[in-house]
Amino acid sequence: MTPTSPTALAERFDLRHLSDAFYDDPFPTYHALREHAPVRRMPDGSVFLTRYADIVAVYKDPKTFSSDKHEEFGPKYGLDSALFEHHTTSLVFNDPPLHTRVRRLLAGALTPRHIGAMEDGLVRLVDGLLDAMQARAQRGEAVDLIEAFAAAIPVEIIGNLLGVPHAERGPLRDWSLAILGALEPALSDAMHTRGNAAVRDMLIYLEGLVERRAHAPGDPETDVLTRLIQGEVSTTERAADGATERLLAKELLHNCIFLLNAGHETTTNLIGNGLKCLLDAPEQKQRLLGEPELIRSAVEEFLRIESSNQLGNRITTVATAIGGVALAPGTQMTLCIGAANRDPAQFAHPDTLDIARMPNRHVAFGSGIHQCVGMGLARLEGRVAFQRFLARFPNYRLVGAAVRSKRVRFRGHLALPCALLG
C-alpha cells in the first residue's frame, strides 16, 4: 500500500489537520472516505460523513440530529465570546423554535414573487459592473474576477434587502470572511481574534442601523430588517391570542449578521466557482453560449460540482446509527455536502461537469426543516450574473494563478484575474 492510496487517504483524514494540496482539490480524499470510511470516526471523536443517502438521512430527522452548537462552540471559542453569542442565536445552528420564527420572518420576505421582483434591479447592478469592467479592459488591464464581479453582487443585494446605506457597505464584506472564517474546523488564534472582532463591530454598527429603521420603517414585504422588527402576527401556540411575535434584540441583530453573512459568501463562491468551472471545461463553456437555455441547469451544476458550502454539522440526541455505525448521544457529525455532491451512487459521472445534467438533486443548500431559506435568491443571482457576464465576454481567459481560499468549509476563490475578451 503507497502513502498517496486511497485506503491511506481515508485512514490518515484528519479534519483539524490538512495539506495545501487537500484545500486545492479535495475531491480524491472525499472519495476514498466515501470508498473506505463513509462514517469516519475522527481523532476528536466526531465523525465525519460521505455518503449522499446518508447526508439526506440526517437532514431528514432534525429530533435526532440536532444543529445545535452549544456544546461544541462552547469550548471553540469561549462561553463569554462574541463568537459563541454569534453563532449561538443565529437561524443556522438553532433547532426549533427559535429557528421557526426566524426562517418564518425570513421566508416571508424572501418567497418566489419577491425575488422575482428584485431581478430587474440585479440586471442593473450586474450592467453597472460589466461596464466597469469592459472600460477596465479596454485600457489593457486584467480584472480579478472576484473583486470586481463575484463579491461585488451578493454584497449589494444583501445590503440592498437590510437596507444598509451604500456609503456603509464598505465593512460588510471583510466582517464576513472574518466570522465566517472562524467556523473553520482548525482554529488559529489570528482567526479567533479577527472573528471576534468582527462580531462586536457588526453589532455596534446593527444596533445603530436597527434604531433608525425603528424610527424609520421600510416596506416590510421587501425590507427583510423592518420585518425582523416589526415581526409578524403569531399563528403558533405560544400566542393563539393573535399577538405579534418579534425577535428579542439579541436575536434581531445577529441573525442580520447571518444574513449578511450567509448572503454574501456562498453567492461569491458560486459565481467565482462557476465561471473558473467554465474555464476548466471549455467544450461546456461553448455549449451554454449555444444554448443559453440551460442556464438554470447550469447554475445547478455548478452548485453540485463545487459546492459553495463544503460541509454542514449535526450533533445526535440519543443513540443511533448512521450506515451501519453506532453512535452515542452527543455525537458531534460533520456532513460533507461536497463529497455528497460527487457521490457515483447518486450522480453519473460526478467529477465530470454537465451543464445539463438532469435530474440534479444536489444538496448544495442542505436539505430538510433547514434548507436555505436564500436559494431562490442565490439561484437567481447565478442566473443573471453568469447570462450577462458571458453575453458581454463570452472569450474571457485566465492571465494569472487563480487563487483559492485555504478553506475547507467554504470553497472560492480569493482572486481570478483574468483579460475580458469579447
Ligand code: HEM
The other form holds:
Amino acid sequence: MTPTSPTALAERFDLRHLSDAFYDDPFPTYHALREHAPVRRMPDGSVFLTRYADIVAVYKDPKTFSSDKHEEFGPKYGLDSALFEHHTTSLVFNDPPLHTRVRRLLAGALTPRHIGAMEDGLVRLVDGLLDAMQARAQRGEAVDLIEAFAAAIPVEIIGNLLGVPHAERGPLRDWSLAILGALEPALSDAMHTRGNAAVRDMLIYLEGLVERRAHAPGDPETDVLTRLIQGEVSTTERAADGATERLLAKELLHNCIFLLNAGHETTTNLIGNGLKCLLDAPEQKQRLLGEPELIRSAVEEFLRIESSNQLGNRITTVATAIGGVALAPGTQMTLCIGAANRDPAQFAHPDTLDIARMPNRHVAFGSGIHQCVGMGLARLEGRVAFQRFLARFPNYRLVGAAVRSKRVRFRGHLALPCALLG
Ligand code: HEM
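Now show me the form predicted in complex with the named molecule; what you just gave was the form predicted on its own.
Starting with the chain above, the whole complex follows.
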C-alpha cells in the first residue's frame, strides 16, 4: 500500500488536520472515502458521510437528524461567547418551531416574483462593474476577478435585500468572512477572536439599523428587514386574536446577521469557481460562448462540481443507522456535499465539467426543510454574472496564481488575477 493509495487516503483522513494538497484538491480523498469508508468515524466520535444517497436520506429526515448545534458549539465556542449565541440562534442551526417561523418570514420576500424583479438592477450593477474592469484592462492592468467582480456582486445584492445604506456596506464582507470562517472544523485562536469580534460589531450595527427601520419602515412585501421587524400574522393566530409571530429581538438580529452572511461568500464562490472552471476547461467555455442558452445548466454544473458550500452538519436525536452503520443518539455528523455531488452512483463522469449535464440533481443547496432559501437569487446572480462577463471578455486568461482560500467548508478563491481580453 503506497501512502497515496485510496485506502490510505481514506484511513488517514482527519477533518481537523488537512494538508495543503487536500485544500487544493479534496476530491481524490472524497472518492477514496466514498469507496472505502462512506460513513467514516472521525477521531472525535463524529461521522463523515460521502455518499449521495446517505446524505439525501439525512436531509429528508429532520426529526432523526437535527440541525440543533448547542451540543457541538458549546465546547467549540464557549457557552457565553458571541459566536455561540449567534450560531445557535440562526434558523439554519435550529429545528422547528424557531426554524419554521424565521424561514416563513424570509421565504415570503424571496419568491420567484420578488427575485425576478431584481434582475434589471442586477444587470445594471454587473455592467457597472464590467465597465470599471474594462477601463483598468485598457490601461494594461491585470484585474483580480474575485475582488473586482465575484465579491462585489453579492455584497450589493444582499445589502439591497436588507436595505443597508450603500455607505455602510464596507465592513460587511470582512464580518461575514470572520463569522463563517469560525465554522471551520479546526479553529485557531485568531479565527475564534475575529469571529467573536465580528458578531459583536455586527450586532451593534444591526441594532441601529433595526431601530432606524422600525421608525421608517419599508415595504414589507419586498424589504426583508421590515418583514422581520413587523413579524407575520399566522392564519390560526389571526383568527384567534390577531397576535403576531414576532421574533424576539435577539432572534431578529442574529437571523439578519445570518442572512447577510449566507448569501455572501457562497455566491462569491459560485461566481469565482465558475470562472475558474471555464479557464480549466476551454472547450466548455467555447461551447458556452457558442450556445449561450446553456447558461442555466452551466450554473448548475458549477454548483455541482465546485460546490461553494462543501460541508453540512446534523446530530442524531435517537439511535439510528445510516449506510448500514449504527449511530447512537447524539452522534455528530458531517455531510460532505462536495463528495455527494461527485458520487458516480448519481453522476456519470462526476469529475468532468459538462455544462449541458441533464439531469443534475446536485445538493449544493442542501435538500429538505433547510434547503437554501436564497437559491433562486444565487442562481440569478450567477446567470447574470457569467452571461455579461463572457459577452464582454470571452478571452480572459489567468496572468498570476489562482489563490485558493484554505477552507474545507467554503470552497473558493481569494484571488484570480486575469488579463481581460475581448
Ligand atoms: C451559491 C450560493 C449559495 C449556496 C451554495 C448556498 C448553500 C446553502 C446550503 C447548503 C444550505 C442548507 C444548510 C443546511 O441544510 O444545513 C443553505 C441554507 C440557507 N441559505 Fe444558502 N446558499 C447560497 C446562497 C444564498 C443566498 C444568496 C441567500 C440569501 C439571500 C441564502 C440564504 C440561506 C438561508 C437563509 C438558509 C437557511 C435555510 C434554512 O435553514 O431553512 N443562501 N444555503
